[in-house]
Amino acid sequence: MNRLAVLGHPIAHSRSPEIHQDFAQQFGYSIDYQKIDVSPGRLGDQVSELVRSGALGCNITVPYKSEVVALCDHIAPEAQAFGVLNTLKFSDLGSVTGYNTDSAGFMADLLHYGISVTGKRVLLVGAGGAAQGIIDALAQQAPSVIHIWNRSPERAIALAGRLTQTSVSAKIADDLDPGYEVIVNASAAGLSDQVPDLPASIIKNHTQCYDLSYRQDGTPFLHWCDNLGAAMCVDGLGMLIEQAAFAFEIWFGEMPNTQKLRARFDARPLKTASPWRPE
């Protein structure tokens, strides 16, 4: 039995166990994948316990993607620039290697929905671990600008300063452009049923909106975007499935097929002309 887990706080909403069970069934693996709610200050103890128990690895989610970096013996080269990790693999000798599959999962989901940021004006909402995990991938697609808004402006300034592209800059609400082509919400506001305090002018009828969070009844941010007439509203359920596939490949060396699972979960965009049914 291959033991796996996802660590976060809160964690009850996570669909990672059923996603990885589906992947394991594709290859005939037997896994025990648990959701573990980790109290603040207990992440190191919980990772150590998983290592001692002989677990194969684990996923890391909010709010521990930055904190877990210090617990790793090794970090995969492609993840070293992120400053955040979402996947750990444990060796037989107990060493911990960290990876970030959020970036690849995010880009795979954008491709699935035909959302291109190349040459587009992009607004990234949030500057925490989720935003850190995807901003490099966004920048590599050469949008015309990436503006970063965060409730705490200094964090947006710090994140923008991490990139060398002159097209990336931090903005306060009053300086945001009207009608961005693409808006990505990477904030945690939805966890408390809130919508980021943004002006309605950022959304026009051509705006494609993407929320890294996901909820059965739709995230508050996506409902706000839809009410303002956005052209497309997509939640992060597809990204969750895609990043999980990359994590599964890290653990087992085999890449699962995500398309049937996406269809079963009904991971699809909300369009303003039709009701949204995330599952």
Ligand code: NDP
Given for the second form:
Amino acid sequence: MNRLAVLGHPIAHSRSPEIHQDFAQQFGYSIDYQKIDVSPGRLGDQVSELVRSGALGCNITVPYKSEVVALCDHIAPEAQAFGVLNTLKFSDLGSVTGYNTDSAGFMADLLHYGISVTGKRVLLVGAGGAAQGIIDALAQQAPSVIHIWNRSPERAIALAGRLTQTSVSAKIADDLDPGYEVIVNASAAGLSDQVPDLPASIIKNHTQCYDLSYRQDGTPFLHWCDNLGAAMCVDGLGMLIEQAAFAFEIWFGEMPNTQKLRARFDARPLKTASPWRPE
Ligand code: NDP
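Switch from the form predicted on its own, shown above, to the form predicted in complex with the ligand and output its structure.
Starting with the chain above, the whole complex follows.
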């Protein structure tokens, strides 16, 4: 039995166990994947306990994606710039390697929905762990600009400063452009049923809106975008499935098929300009 877990606080809402059970079944593996609610200050003890128990690895979620960096013996090269990790793999000798699969999962989901940022004006909302994890991948697609807005402006400035591309800059609400082509909400506002305090002018009828948060009845941010006439409104459920597939590949060396699970979880846009046909 391969022991795995997701560590976070709170953690009850996590769908990771279901997702990884589905992937394991695809390859005939037997896994024991637990949700572990880790109280503040106990992350190191919990990771050590998993390593001692012979676990294969674990996922790390809010609020521990930054804190976990200090617990790793090695960090995968592609995750070194992020400062946030969401997947750990334990070696037989007990060393811990950290990875970030959020970025690859996010890009896979954009591709799935046909959202391209190349040459587009992009607004990234938020500057926390998720935004840090996806901004490099966004910038690599060569959008014409990436503006970053965050509730605490100093974090947006720090995040923009990490990138070398001159097209990336931090903005306050008054300086945002009208009608971005793509808006990515990587804030956690939806977790408290809120919408980031942004001007309605950022949305026009060509705007494609992506919210990393997900909710069966649509997130508050996506409902706000929809009401303002956005062209497309997609939540992060597909990203959750895709990032999990990359984590599974790190642990087992096999890439699961995500299409059936996407259909079973009903991962589809809240709104799209063209009729949506699930696979
Ligand atoms: P963090 O706690 O690291 O960062 C939270 C971010 O949200 C900060 O930028 C914070 O701003 C902002 N924020 C929080 N509340 C509000 C609010 N009321 N109004 C405006 N901004 C707010 O969280 P993460 O970055 O890790 O996660 C962000 C979201 O992304 C979560 O909802 C999470 O569930 C989702 N996510 C989804 C994934 C998926 O696979 N679909 C993967 C990863 C994350 P400030 O700096 O001012 O505090």
